[in-house]
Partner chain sequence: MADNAAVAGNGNYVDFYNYKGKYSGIAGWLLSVDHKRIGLMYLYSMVTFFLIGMTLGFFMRLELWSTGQDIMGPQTYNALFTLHGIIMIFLVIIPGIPAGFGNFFLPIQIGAEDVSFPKLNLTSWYLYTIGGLMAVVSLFVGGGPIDTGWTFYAPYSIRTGTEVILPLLAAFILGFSSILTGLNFVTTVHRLRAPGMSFFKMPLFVWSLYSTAWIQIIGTPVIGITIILVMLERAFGIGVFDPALGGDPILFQHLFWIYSHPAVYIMILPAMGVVSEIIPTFCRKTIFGYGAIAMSSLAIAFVGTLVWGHHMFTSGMSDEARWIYSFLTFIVALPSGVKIFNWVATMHKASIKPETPFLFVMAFIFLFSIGGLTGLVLGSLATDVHLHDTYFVVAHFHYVMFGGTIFIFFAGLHYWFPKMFGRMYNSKIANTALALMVVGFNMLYFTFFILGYLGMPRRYYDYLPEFQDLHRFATVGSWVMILGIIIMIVNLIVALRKGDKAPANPWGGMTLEWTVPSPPPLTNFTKIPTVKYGPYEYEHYEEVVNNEH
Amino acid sequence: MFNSASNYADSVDLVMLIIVGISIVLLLGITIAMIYFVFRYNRKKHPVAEQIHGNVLLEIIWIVVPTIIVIVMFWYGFEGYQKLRADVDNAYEVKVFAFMWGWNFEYPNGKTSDTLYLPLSKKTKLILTSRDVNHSFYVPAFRLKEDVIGGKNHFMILTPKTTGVYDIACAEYCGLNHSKMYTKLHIVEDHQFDQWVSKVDATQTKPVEEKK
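Could we see that chain alone as a structure, in the form predicted on its own?
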């Protein structure tokens, strides 16, 4: 139903559908109740208003049902997030530096680029920091966003499920050219990535394409 680039994105979409479904049920229930009360207690049938006193059973239901709904929504969201943050073992690490108004990526062998390239079959841990003001690293196709703060290292786990090119944006207002703070994430086959990253040349920003 939704275009996603990782299994985590699928879980986020599921949580969203659950929340939307609950919201639709509540909307229909409230709307039907309102229509019922309009006809059931209109002025012709009840010219004199009556005071309705408290009803313990209704009050308990009104407290318990919304509490259960909120807990269900929270549990689905937190479960996926907890698994994502705990899944850091054997991850390929890339340092991400944010600055006004761009991105810089540094790989374990010292190679740098202004566009992020990652291998398809590897889980990647992005270590995020800012060189100046606060930023936010946002990859919509992965449903992931993490604040990037100067003097602190935050991290993000990316586990792609398909090759492709995806947007990277800054989701925290960071000054005059904030709206232009975009770059690309390229998920490529492992052998293409290995060829590219092994060439420690900051001017090279595109993996070697496989000859056909």
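Keep in mind that what you see is a predicted model, and the values were worked out from it rather than measured. Rigid core: the largest C-alpha set superposing within 1.5 Å between the two forms. Residue numbers count along the first chain shown, from 1. Compared with the form predicted in complex with its partner chain:
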Second form
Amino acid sequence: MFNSASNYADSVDLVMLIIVGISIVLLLGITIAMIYFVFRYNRKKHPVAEQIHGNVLLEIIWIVVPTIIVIVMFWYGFEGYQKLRADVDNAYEVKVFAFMWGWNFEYPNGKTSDTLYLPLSKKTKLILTSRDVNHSFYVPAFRLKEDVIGGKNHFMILTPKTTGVYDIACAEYCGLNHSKMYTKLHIVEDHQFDQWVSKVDATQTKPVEEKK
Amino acid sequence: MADNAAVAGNGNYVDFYNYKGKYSGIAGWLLSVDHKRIGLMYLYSMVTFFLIGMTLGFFMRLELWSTGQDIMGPQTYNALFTLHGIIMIFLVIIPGIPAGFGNFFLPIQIGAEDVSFPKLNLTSWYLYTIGGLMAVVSLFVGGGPIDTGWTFYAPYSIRTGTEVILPLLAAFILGFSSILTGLNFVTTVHRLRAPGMSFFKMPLFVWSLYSTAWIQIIGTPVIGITIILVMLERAFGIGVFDPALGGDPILFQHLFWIYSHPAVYIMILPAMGVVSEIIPTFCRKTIFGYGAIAMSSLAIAFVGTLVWGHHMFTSGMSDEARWIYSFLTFIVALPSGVKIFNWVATMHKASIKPETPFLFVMAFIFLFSIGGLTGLVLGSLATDVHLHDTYFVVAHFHYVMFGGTIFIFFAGLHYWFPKMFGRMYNSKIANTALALMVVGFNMLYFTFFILGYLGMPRRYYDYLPEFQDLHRFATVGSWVMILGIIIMIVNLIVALRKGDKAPANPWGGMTLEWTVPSPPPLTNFTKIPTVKYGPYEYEHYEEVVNNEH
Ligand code: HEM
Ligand SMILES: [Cu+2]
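If the one shown is the form predicted on its own, what is the structure of the form predicted in complex with its partner chain?
Shown next: the complete complex, the earlier chain at its head.
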């Protein structure tokens, strides 16, 4: 159901599954206990309450156990992401420019395009900059997003696992046509990519605004 | 206290509605420094603003019925979610429970005749009203309704052609209202407690208001400064935030969230206080872990000031900052968890009468738990990077703010209605309304979780065709929920006029407001009570409540 385009995306889904799984257990526990008590200790059946002010052991348990649980959750979410971000050596670099309201991609040889093409077997480092207000580069199939901000060079690492066509969206509100900032990411076989990227035609070497 | 109970018994007194002061009629309200009248004026304003915000939400959901344009263009949609956010945040939920119920009940619950600074209190209400009016006026001047989202991120807020300065000024003034209310409450709690009411005999609602008041005083100035900087930058191009002028957009986000994250605790802590009142009353049982609940409020208020960075995991912070904020976010979840466990534990071996306010609290525990647990998904780095600024976040904050705070606002309304207005409402209708609200709420917002995980970004006027079915289902949910809300409000309005007379203590509560008549007299107590027991020590129920015998 959830379209995934990289091993990293699968690992995010796994983290999600772990957290949601634990959460469902907790939610059911709380809800069932509450509903059970309301029936079991209804005033009709149980007219006089027992005055219990607290229980130190119980309170220690429900502070310590959740602490362990959240540290586990934290660790899963932290570890994969940190690895992904740290591993930037010899990546293929593509510059990404955002503007109101579209995208422009620039490859090492100067070629530019408004849809992103990337080779299947390479790790790519996208360098993100905005020409105006804040935007956010979001590729749901890779479970990745990074804000694109004027005067900054944020980056994102993409390591695809299959060829395909994926959506790119803007995830930081940027005005009138924020919801129309969709473009596509094409992951293609390496030889197709080489062919595509080496075709630089004269109009394409300039940034998008200067076209036409 | 015997005197109060006696008065409560025979009804021979002048309540605060009928008391003849210096002014009468409408001026008797607008110039009144009585905390109860001020509290009610806040309540009326907030319910009105809530209904306006709800209507905006209704129209947004209609627009999202199908892809492309349905009933409005993108500019209108962008203005609608901005206004909806501004109204719900600054005019409803931040003043919310403290300004409304806090004003009315904080003095009564600690055995005081009023707050420390009654005139300042009225000033706060005027600031609130002026701020609200300015927000309304801003829609019709300059470039038209603001379209920045309630977060007014720079540099968009510097560059947009719509009117930004006036609504920001409104938020600035509302901030002052909030600071002054906080100041008043802190002083009141320190200075005006009745004899015998030590800190650890205070009701938990008072504890929560006290913690909140500190956040209001310490946090709000930061947003004030941020707002001034944005206004200066718009007017004079001073170049603090806009990269084109040499500024830094990330600086804006830090300043904004340094306040606005603690602000979410301003929104939720008072609600947690109300829950801690309602549960013991309908359980006839002392609260489980009074100390833990009181201390967890303070813990939340403190750690809550350190986690603002979790709104910025994708903003290009250093990777160290990312994991530190992620870690602290998980830690701040713990005290909220402790409270939920304590509340449920209170129901164990209790004697429960599940009347309307209690049912609202049960709905709250369910919805707020979902909100809190999905907060863990967002606190975790890997998943947040995917879900940040998607419908998952929209779902999460509606579960905590709406399913949390607003549901408890409604619970409080049904709990204290007899005390405030001296009348009872039809509880069958109220329960039906609640059922509709819970069903509609989950249809609407649970769907948002799925949309978000599928990659639907927020603040989107339009969407990809594959999302249409889910969006339609959500919109139908909004109708069910809104129907429930309308039934609930109409039921209360009918009760105001036609409801049966309420006794002093319809639910069997033990805190001091239940020892005075409904509605209370002007100075609350004929004689300031002396407090002997903790607020929920039901083993002494007979002695405290029926002590005229
Ligand atoms: C009463 C029924 C409500 C409906 C139908 C509703 C619906 C919506 C919708 C459709 C959005 C826009 C989502 C988007 O385009 O990204 C939204 C945003 C929002 N809602 Fe609600 N909502 C309701 C109640 C509330 C309540 C009670 C609160 C808070 C107390 C609240 C706070 C917000 C906030 C802060 C936003 C974000 C605005 C922004 O993005 O700037 N809403 N709501
Ligand atoms: Cu954008």
